[in-house]
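For reference, the chain that follows is the form predicted alone, supplied as structure tokens.
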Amino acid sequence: MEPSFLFGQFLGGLTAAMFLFLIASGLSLIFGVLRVLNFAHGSFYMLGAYLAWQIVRWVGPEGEGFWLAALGAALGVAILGAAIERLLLRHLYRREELYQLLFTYALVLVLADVAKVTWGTGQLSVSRPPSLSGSLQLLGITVPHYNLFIILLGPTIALVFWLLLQRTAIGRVVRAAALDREMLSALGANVGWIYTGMFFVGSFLAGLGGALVTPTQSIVPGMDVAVIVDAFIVVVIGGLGSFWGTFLGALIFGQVLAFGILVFPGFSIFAVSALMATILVVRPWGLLGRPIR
């Protein structure tokens, strides 16, 4: 194995990791604040992909309409997620966690049927934006500009959200809501709208991830189930509710998947699952997570 080949595998794993981080970060954010395991997060990702394809058809594939489509799809999914939280999910916060799981799983079934009825069951695809359609030579391999954009976008989003949560007044309120909702409400804060806002942001990240993956992956029914499994593996490895833990979990997942194919051809998914099982045994709350009391 030549160094250039290994570097190509590394970049491939890094690209996959950043796609997964975009999706899993929203899932981890929702759990960290609302303490809700949202199985429908993968459905929001799928809807983001379908909406991006639809908007591209409306504005035309020429030019830089892809960016408008990605932003519009993410906002559309975010509005849908906020409406679901505001009108339906909030009635289950004081119920047992089983009711929340069943509700979000029911959303998966409903949204999957809605997508099939609206866009059919065939494969759809979106072209890369002209501004990122090229490639460059890096250490002997060809790297698409779009992949480099995704690799840089992941750390940028992680840093921006970390600064917002740790260095702003809004971030302090959000962290307080995650720690003690009743005390924050007694101090006069509208915790309900904080929860809605976090669900909006988490859904936005899922929709954005779905929109951005369309130039590299076909849009098909069932993509929601596949991605939610990978997203849960990422947040379990990194730690539920930990933003940087999710980033670390995505990096580990991507590299184990990329190099696991070389070591165990056909068993790369097994390698990731075995890693998750080991972490659950040794450190059930994840690498950077904290035990839930």
Second form
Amino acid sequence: MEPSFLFGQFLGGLTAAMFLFLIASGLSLIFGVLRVLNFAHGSFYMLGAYLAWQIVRWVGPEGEGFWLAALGAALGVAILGAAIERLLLRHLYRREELYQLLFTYALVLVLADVAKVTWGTGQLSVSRPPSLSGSLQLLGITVPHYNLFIILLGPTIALVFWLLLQRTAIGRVVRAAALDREMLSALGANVGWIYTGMFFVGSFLAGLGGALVTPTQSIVPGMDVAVIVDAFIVVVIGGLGSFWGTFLGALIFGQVLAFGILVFPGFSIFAVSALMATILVVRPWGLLGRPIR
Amino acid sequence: MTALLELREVHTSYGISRVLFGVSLEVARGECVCLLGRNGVGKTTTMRSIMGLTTPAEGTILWRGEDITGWPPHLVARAGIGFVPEDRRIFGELTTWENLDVAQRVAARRGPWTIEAVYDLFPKLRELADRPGGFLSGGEQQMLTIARTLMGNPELLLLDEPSEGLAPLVVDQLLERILLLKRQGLTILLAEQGVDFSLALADRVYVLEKGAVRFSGPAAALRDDAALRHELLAL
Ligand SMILES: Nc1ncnc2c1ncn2[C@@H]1O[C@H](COP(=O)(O)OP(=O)(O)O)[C@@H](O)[C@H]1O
Ligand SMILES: [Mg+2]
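Moving on from the form predicted alone, please list the structure of the form predicted together with its partner chain.
Everything in the complex follows now, all chains and molecules, and the chain you saw is the first one.
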């Protein structure tokens, strides 16, 4: 096989990994602090994609309308997520975890129907923003500027979030909330608002992921369920609630997808599933996660 | 004169298991009051009820004469009640300094207690500022958990078994620091199983048994009367 071909597969895997990281990091962040496994996270991603398409329709694809659409879609999804947490989900924290799972699963069904009614069942697509519509030659292959942007955006977001969590006052409070919410509330913190804030941020990441994916793949019903399955695999591999674990999990997933397909079509998904199953057996808390106390 | 804190006939359950059966007590400003009793009699539950961590099923909790029953914990803390839990509950992955900083930021009350001030109270913590809380010894964690609660500048400190599991020498140092806090005018509600630590600090005691107050009186009464002590606590 040509080295340039392999390099192309590698870059493709990297791009896929960064999208997965955007989505899975929000899922992992929400689980890390709230201990809620949000099935509807993939639905938020789908809504981000549809909203981006809608805003591009309104403002037009010329100029930098795409960026406005991506930001608007992410914010819209974030506000929706925060509202759902504040008005509905919070009533279930005292119940068994099963109720939370059922609730977020119900959200998946409701949001899928809302999307079908609003945007239909056909495929929709969004073109790349003019500023990133070009491409460049790299080691003998053609790489779209947009893909390079995604490959750089992933680590940037990872680093920014890590610095926010480790080095800022808000980050310290969030880490404390993840470790012991009851103690934090006894020290005077209104933990309810911290939860809402984390749901906002996690949903923002899902919405942003959905919006940014639109120039690379078409928007279809069912993308919500497909992506939540992938995101679950990523966080299981990396360790649920572990920030760098999610990053590592996404990188591994992306590369296994990219190179597994060379064995035979369909082998990729078998390979990631086998990897996840192995990790669940030998290290159930994931590569960089910690056993739950 | 109204008491700073008053509990009237407080009943508290965890799910279907009832733990407190009508606990009534008072704490006046500047006092150190001790809840004495063996393991499992309801000392921690009394403190959790005051703090709003476990809402009482019946009864009233008055803070400066105001009914605070059913308030969420953060509002109770902001009203001036600080809770030092028995299992210390340090944020283990945060450093000593981060533990204190978080407490300072979430506390809505400003006052004399700053990070520098608690470092002066417990100089050891200054040396351990950058160490993760999970790597501190039991005694160091106990200092940190008291210091962390002081960051909220409470008027009343709920101290749940501060001497539990500590070496005698460490307990003596801790006792001396808590006495200093008391002399500075902090009101304290202490929970203890043993009489040594509690009688060295307390002005008055309530002896709890099976979720109810069995005896209340001045600490001196227990200190001077070995027979009474024996009868109440089988010590
Ligand atoms: N979270 C809980 N759920 C159910 N029962 C509890 C819980 N915490 C304490 N208990 C029970 O309540 C009783 C009183 O406990 P506690 O208030 O911790 O006593 P103490 O602090 O005096 O040792 C004990 O019988 C204990 O088993
Ligand atoms: Mg106790």
